[in-house]
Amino acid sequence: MLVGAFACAHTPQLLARPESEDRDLVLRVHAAFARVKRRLAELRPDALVIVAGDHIEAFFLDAVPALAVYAGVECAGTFGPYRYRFPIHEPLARALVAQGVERGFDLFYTQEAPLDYAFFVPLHFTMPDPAVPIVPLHVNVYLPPQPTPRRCHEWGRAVGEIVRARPERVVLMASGGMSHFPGTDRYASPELDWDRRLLEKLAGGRGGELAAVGGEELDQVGNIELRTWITVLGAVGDAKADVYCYEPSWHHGNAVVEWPI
């Protein structure tokens, strides 16, 4: 059963905390993460399905899946000085692969690909104690051609159907966003107004409209990572978002959101 859904920023500066960042802003986002952690403790999930992209660490030009599921017993990765390893809820992961294929999704699955920091950063701050096993779902957000927002929404709807039919208590978490332009001359000019308008729509239960946004528009406003949010939105339907925070830094819109289920 689906018992909760969230979206969390994975901005690496929230963890590395370089001097270039506003300390108070970072701490406010940390406080929102702590709120997610408390909510996860209340929801008592048996598994946390986390949807994130990959910064050319797990997948590159030798294999670029549009949608992938981490299966197997565990997953692991590195980010700077951090070495992390998480158990995978294997029965749920395999159900998502098998039933996803039955629903017409040509899914890639892996037992060996390294786990990107896009997965690790939110988990570092929000994993409840005791920890719960995870199922990482990869969505290609960086290497064109990416899956369309509509296809991500369809995949999310399928994930929601599969999870709701399971006996486990499951929480979904999207990782990514909001607006930022890494590696470009627009890095210091994120589209903060676009972010704010979107969050207003999510708070009003209009998240389904995001599935109709074209991939070109997401690229133009620095929100290619919102494909992960769109995936979760496919599962939660018209639920109204509770926006815990929106903290715009000089280079990145940082948001933390819950969709009460």
Given for the second form:
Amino acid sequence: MLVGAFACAHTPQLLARPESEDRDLVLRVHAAFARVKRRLAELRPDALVIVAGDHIEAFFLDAVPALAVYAGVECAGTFGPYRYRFPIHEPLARALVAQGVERGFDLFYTQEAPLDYAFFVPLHFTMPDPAVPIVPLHVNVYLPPQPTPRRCHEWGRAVGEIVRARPERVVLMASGGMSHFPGTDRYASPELDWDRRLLEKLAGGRGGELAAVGGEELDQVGNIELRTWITVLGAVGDAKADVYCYEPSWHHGNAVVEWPI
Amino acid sequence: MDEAHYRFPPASAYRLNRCLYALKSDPAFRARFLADATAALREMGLAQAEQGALLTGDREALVARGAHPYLVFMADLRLRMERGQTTFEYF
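Take the protein just shown as the form predicted alone and give its structure as the form predicted in complex with the partner chain.
And the full complex, kicking off with our chain again.
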């Protein structure tokens, strides 16, 4: 059953806390993450399905999956001094692959691939204690042509249906966003107004409209990673988002959101 | 509409992107690069101009040749982290 749904920023500076960042802003995002962690303790999930965009870490140009499910025993990732390892909820991962394929999604699956920081930054801050196993769902966001927002929404709706029919208590979490342009000359000028308008829409329960946004628009406003949010939106339907925080830094719109189920 | 920030990586830039990916995600290659950049780049079968742009960290030249902007960004960051040129856990 689906018991909760969230979206979290995964800006690596939130973890690494370099000198370039505004300390108070980072701590406010940490406080929002702490709120998610408390909610997860209340929701008592048996598994956390986390939807993130690979930052060309698990997959390179030798094989570029549009939508992938991590169905191994465990997954591990590193970023500088940080090292993470998480057990996978294998029965749920297998159900998502098998039933996803059954429903017409030509999914890619992996039993071993490095875990990208897009997965472990939110988990670092929000994983309840004791920890629960995860199922990483990959959405290609950085290697064009990416899956369309509509396809991500459809996949999310299927994920929601599969999870709702399962015996486990499952939380869905999107990792990514909001506006940022890493590696481009726009890094220091994210599209914060676009983010704010979108958060208003989500708070009004109009997240489904995102399925109709074009991939070009997401690229232009620095929100290619919103495909992960759109996936979760496919599962939550018209639920009105509770925006825990929107903290725009000089390079990144950091948001934390819950959709009540 | 402006040109896309992230484009379909041209096949001609495969080796260049593979090298950037190794700098970003392969600690052993990154160590070889930091020890002797020219020798490390020789392993990757790159054109002379690509090697030059990598050695000088010329982002625009790399992207113009088809390098993925995110790979350029993160390869550079990982090298700076390794050289101790970034601060960690400053607060």
